[in-house]
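What follows is one chain in structure tokens, specifically the form predicted alone.
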Amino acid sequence: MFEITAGKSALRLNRPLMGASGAFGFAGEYSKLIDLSLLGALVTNPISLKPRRAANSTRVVPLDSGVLIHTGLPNGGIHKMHRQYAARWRTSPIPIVMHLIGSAEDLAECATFLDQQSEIASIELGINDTLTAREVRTVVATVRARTQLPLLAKLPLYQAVNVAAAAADGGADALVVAAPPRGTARDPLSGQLVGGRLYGTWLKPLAVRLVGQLAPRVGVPIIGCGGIHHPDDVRDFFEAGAKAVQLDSVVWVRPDMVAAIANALSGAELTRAAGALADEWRPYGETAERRTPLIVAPPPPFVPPPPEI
């Protein structure tokens, strides 16, 4: 178990897997191609205190290495998400982090209110990649002073170095290594440029080498996030230093992956029969009968031919 205190309050982690941000929708809507409780934690959707639209321009470009998401970061607000989801994060099998944005006023206001819920377990804080190290622990005591839940900070990729310790000085009980960057591409379909954030497996070297450079500086966990598409990934980021890892674009390409990650995090040794097809692993010793998406009969035990007369 992985467990992230705040004075009395505590987010336990059964494994060290999170959903992260922006893969899972705001109350698990992948379960039905992933089981949620294979997860440590699941992290909400981005959240801001007021409603956001969602962009009115293309939201998804291709790129040969990934993918860019542009979505404008819809919700209803903080108060119109909790009524609409707040049934469904109080059975969840695994805990909620929410994960909000917004100026530090706004965020706040939210931990204000959420520290008055009991279906939330945790916070986490989109930290604006413009933000300076002092604006950074400004943002992070101000949440701090409002609430005792357990508090992430999930930094931007290009300035996670910079602003780390004021991040962990503001009052984080844990940092995110790290946001996905921007970038801006040309949508193939229009023809227009496009900004938004970038997914992919190239991310993972990245955000491993900030977590090897993190995790002996700072004084809290490090969470590691970006690139996670095989159980290897995961042990990388371990080695590195972090202590849970958030998977978010496997989600989209690859959703059998998490069951593969999530077993192998537990030690469970997972095999393919021979001439099966890349997606198809399944737990040693798995019966047909316990048969999931992903799970393949094993081979037929190997029988010689008969002599030839």
Ligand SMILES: Cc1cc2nc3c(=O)[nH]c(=O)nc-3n(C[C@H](O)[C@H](O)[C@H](O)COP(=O)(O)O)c2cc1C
Second form
Amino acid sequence: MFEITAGKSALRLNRPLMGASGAFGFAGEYSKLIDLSLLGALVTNPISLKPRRAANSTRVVPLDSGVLIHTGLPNGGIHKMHRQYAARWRTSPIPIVMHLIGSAEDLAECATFLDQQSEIASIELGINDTLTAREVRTVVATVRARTQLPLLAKLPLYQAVNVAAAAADGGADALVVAAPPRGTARDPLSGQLVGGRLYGTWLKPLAVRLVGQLAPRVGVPIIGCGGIHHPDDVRDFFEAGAKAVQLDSVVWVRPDMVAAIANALSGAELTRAAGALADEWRPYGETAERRTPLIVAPPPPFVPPPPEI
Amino acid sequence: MFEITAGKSALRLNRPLMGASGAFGFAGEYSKLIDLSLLGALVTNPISLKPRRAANSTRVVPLDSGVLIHTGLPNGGIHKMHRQYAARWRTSPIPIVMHLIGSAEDLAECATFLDQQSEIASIELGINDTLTAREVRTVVATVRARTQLPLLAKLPLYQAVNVAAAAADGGADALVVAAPPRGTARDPLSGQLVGGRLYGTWLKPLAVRLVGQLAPRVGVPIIGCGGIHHPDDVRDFFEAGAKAVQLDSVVWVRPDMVAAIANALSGAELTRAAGALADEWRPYGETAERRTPLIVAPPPPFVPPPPEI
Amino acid sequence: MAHGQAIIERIRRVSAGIQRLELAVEPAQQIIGGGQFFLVRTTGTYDPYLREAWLPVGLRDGAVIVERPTRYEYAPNQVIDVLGPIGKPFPLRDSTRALLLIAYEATPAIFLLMAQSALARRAAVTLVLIGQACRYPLEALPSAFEVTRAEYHETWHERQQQIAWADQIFAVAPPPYDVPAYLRLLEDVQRIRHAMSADLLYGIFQPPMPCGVGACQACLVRLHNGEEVPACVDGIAFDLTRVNLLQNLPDSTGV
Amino acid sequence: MAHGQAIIERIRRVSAGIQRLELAVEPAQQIIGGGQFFLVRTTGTYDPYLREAWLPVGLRDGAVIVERPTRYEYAPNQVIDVLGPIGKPFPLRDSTRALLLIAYEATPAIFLLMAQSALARRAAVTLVLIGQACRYPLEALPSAFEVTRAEYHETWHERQQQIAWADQIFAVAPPPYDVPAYLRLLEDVQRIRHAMSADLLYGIFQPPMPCGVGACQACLVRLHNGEEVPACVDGIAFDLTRVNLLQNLPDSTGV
Ligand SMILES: Cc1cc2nc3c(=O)[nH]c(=O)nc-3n(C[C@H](O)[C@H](O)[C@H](O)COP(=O)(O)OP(=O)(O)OC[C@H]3O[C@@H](n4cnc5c(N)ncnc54)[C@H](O)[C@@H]3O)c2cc1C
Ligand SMILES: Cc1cc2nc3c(=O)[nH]c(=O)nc-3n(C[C@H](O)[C@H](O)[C@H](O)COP(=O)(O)OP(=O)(O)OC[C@H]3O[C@@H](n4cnc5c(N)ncnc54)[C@H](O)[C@@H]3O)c2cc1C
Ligand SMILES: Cc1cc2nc3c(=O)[nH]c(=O)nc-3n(C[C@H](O)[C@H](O)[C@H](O)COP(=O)(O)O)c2cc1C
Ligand SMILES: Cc1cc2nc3c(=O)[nH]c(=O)nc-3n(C[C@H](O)[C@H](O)[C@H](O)COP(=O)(O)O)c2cc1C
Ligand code: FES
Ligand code: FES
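Complement to the form predicted alone: the form predicted in complex with this ligand:
Following is the full complex, with the preceding chain placed first.
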């Protein structure tokens, strides 16, 4: 049980594992593929006060490592989204955290609205990467003043070290480190350079370092996020000081990894079922397993195969 | 011809292409493999005022994308390094840029020394990623006051947007955007989490975005650096606003790409020699070529093979 | 919709450029309609990161037959990672007696499963291949198809009659040429068929699909009613009279 | 030292766990001494990013024979990207009549090329296999070798005589076990051979090598004289009396 308390309210997670904003949708989009109750909580895709249209051209640029995605954060605005999803959120087996984006005023209005609703267990603020530490403090404090709900602040990767203390001072009950950074790449369809957020396994070492830098310094729990694709990655975040983690793009590329990671977190031992074929045994990841650690220099230790029977 | 001028002195590059600090060594380490005269200039590995030992344990951690490397920036100190390499720098076919690291005072002392020497065409300052904009301005200005040499400032990835103007104000004649970021990963040999710089193809979209943000804003030329592995990558940096680029880890993984990129930059047409076998024709990269742009959604356009003869 | 492993049981070359693979898929993935497809990972690494779209062209004894270019190499018994079926089956009406299929610069493979149902119901099927699609090998198509070829939409001379004749029309073009192609086609169909019934003309939208389940919002198609719907859930075919084609045109915002 | 493409001409399985590949390499790469090796890329992508070390075990008509575990799959005619030879040949003295080779938990393959020269000069070669190295198949070794096996350094009972007998000793252990293994061996050799001549005892240092040319400074070995030298240029064998073994012990600094 992982708990984030805020005065009388609390966000209680059966497992220190969350689905990250932007990856899992607004509610049960993944429920046919994944037992979402394996997660401790689900963070919705970003929601704003007013409706946002999809970016004029949606951009998905496959990169040599990972992918660039720009959506424009389309959503119908908090009131429409609430009408549309409230029933599903209410019956969700796990707590729902609403990810909010916008100006301080917009966020405050959203928070005031959510404080009257019962479906949402917590708010996660998407901290814009152009804000100074002082502005981050103001944004968080403004929202904090309007809601009793536990408040998470998701920090931009580059600015995480600069704004973490400000977010905690402003009243965030936990910090999510970090949101995927923005980048620029050439869209193969249009031939243009386009901007968007970047996802991939390479994010992990960047985010783990930030968690390691921030965990000893800030007084609130840190939730690690970025590039987690394997139970071992979660171990690295915890060792660096995270108290929980969020999964993001791994759910697109290996939905089965969500259960594998959740089970590893609960200490469930995963062994190959007696009689299972090699390719049926995939506790976490024979088909996209991490490479054997290393090896550029000779000589390899001699690791013989199991004796022939 | 790409030129960076500083008062009466100038760094003149036959091609807007440099070997980045940390990748190419201190002088001719790559001369058996690469025609270094194809580069516009070579930046030395980092040099400090006083000697620095190799990190207590050198760390190379292969990652799911790229590699983490921590060396501790070993070098014998500027005076010993100068004695050791001056003859080779003097006979170098291309200008040598010395990459300097250290405190403002150390850097000033190094610059004062170099201003008396003739082997070095320019100084590149490695800007520490813990410095504030104000401190960056002071460091650059302190060095600027001691040398007539053209001065490049290599900015840390995360802080590039925050400190670029300060570096230019302090007197940098060009900005290198950006140095590889630090990260944390588990060393397969020790089983420990270790820190180091991160290299790989994924760096490119991060760096291209920064170049695109900074080029219109700062009054000095921007030299793009990060993740370049292919002539197309150089095109992206130029389109984003860079006036020159630095190659780094590509030289380790595909030394032949250095010539391929240099030739592409001079407009040299690379065609397969008449009679060459398919595997002998590698103008830039049949063995580690970028993937066909994209493809996640159906249906693929039908691209039939050339007719059988 | 399921996520599982499949085994490549058979590989057959049907032309110099095309091979067909028989996949032993999970039971839940054996029920697949024309227009639905799989998102597949063949590598044991995250390079490439996103899945490839594999198009079913036939079904046989629980195996699904997909079509792939021969430039990709596969091995019998290779185990692959399969997500799907993605999307909805094409809305082929029971009453459709004349089916017009148009491939602009794209493989017509996505049509083959639906066309088999149509032929089985004794519908007449006309396939129009435009541009590079002309090079799709005839031997890979059912012999009952009538095939028309043209270099450009404008030089498809039979389009007046063929559009007038059809009960339903489906067109495929790869992005970013899809919207321009569908705009021209829609204009022609509106001109030729004055009173266009709903369910007459469908265009296929095939943006890259990171998730395939409607979660990532990367594949949204904008409709006239203001809705933005994921092609991976509500597509991949959309009634072109419902789609706000102009709003789906890519813009060219830079860095 | 060159960078070129090689063709895998032949693949032979020499035991259940080992295969040997005959590589047609560039002319400049055909001159390779025992102890030198290649850094190889086999993939067409940058995954994995760093090259693999491939160990030559023989030469034949311009082809270089390397040894690889059978768990990796290669195809005849496969074209690979080869950098090398890396490092210096092992300093085998002409006068060496008794050569002692020790493999701690590592394949002894790195010794085979040098051992062939030694045998050709009628030297006696003793190979000591310790730990997992014991499972290296005898049939992959020249029959002229005398082979000793032990589970640990401490249970290598012949070490007193074998160390006393040798004119030169070479030991290999994989990092991070190399330094601890060499410390124990050096202690034994110093005890047994009182006045140790230079060029008697060599340890192999095999850190990961990003560049292989001395540029990236990732493979430095610390010597007693204060120098830090790249294993990829000055190694991979170092006279253990010159190496500051304690300073080469990994530390455990965290995040
Ligand atoms: C003195 C001494 C003490 C030791 N003590 C211990 C101990 O206490 N605990 C312990 O676990 N082990 C110990 N070892 C080593 C151990 O027995 C094995 O060598 C080691 O565990 C390798 O097995 P692995 O499968 O875990 O690692 P691997 O995945 O095999 O990787 C370990 C090493 O193997 C190399 N390698 C792996 N695959 C390849 C390849 N395909 N090509 C090239 N190189 C490759 C890498 O360089 C890496 O350094 C010791 C060895 C020595 C000499
Ligand atoms: C109305 C119309 C107008 C057009 N106008 C132009 C024009 O002006 N200029 C022009 O260049 N082309 C035009 N085209 C399309 C063009 O003729 C080709 O379809 C296109 O160039 C593809 O070839 P390629 O090799 O360049 O790209 P490819 O590398 O083949 O990639 C292009 C598309 O192919 C898909 N693709 C590639 N490989 C695979 C695979 N293995 N599996 C699945 N999908 C794959 C991708 O989705 C991508 O969208 C037009 C098409 C239409 C319908
Ligand atoms: C608070 C905030 C957060 C944003 N985060 C994202 C994001 O996660 N992904 C994304 O694709 N775009 C993001 N954007 C950028 C918007 O998508 C982009 O500005 C929009 O497409 C431009 O149109 P608009 O500003 O007129 O809505 C964000 C914008 C704001 C204001
Ligand atoms: C200005 C400066 C720049 C640095 N840049 C790098 C670098 O590029 N790569 C690296 O591995 N370490 C870098 N470091 C970190 C040092 O390697 C690390 O602090 C050192 O190993 C710790 O020992 P020391 O500070 O006692 O020398 C840098 C340190 C300083 C002061
Ligand atoms: S692919 Fe993610 S919403 Fe359609
Ligand atoms: S591998 Fe780069 S210096 Fe040795």
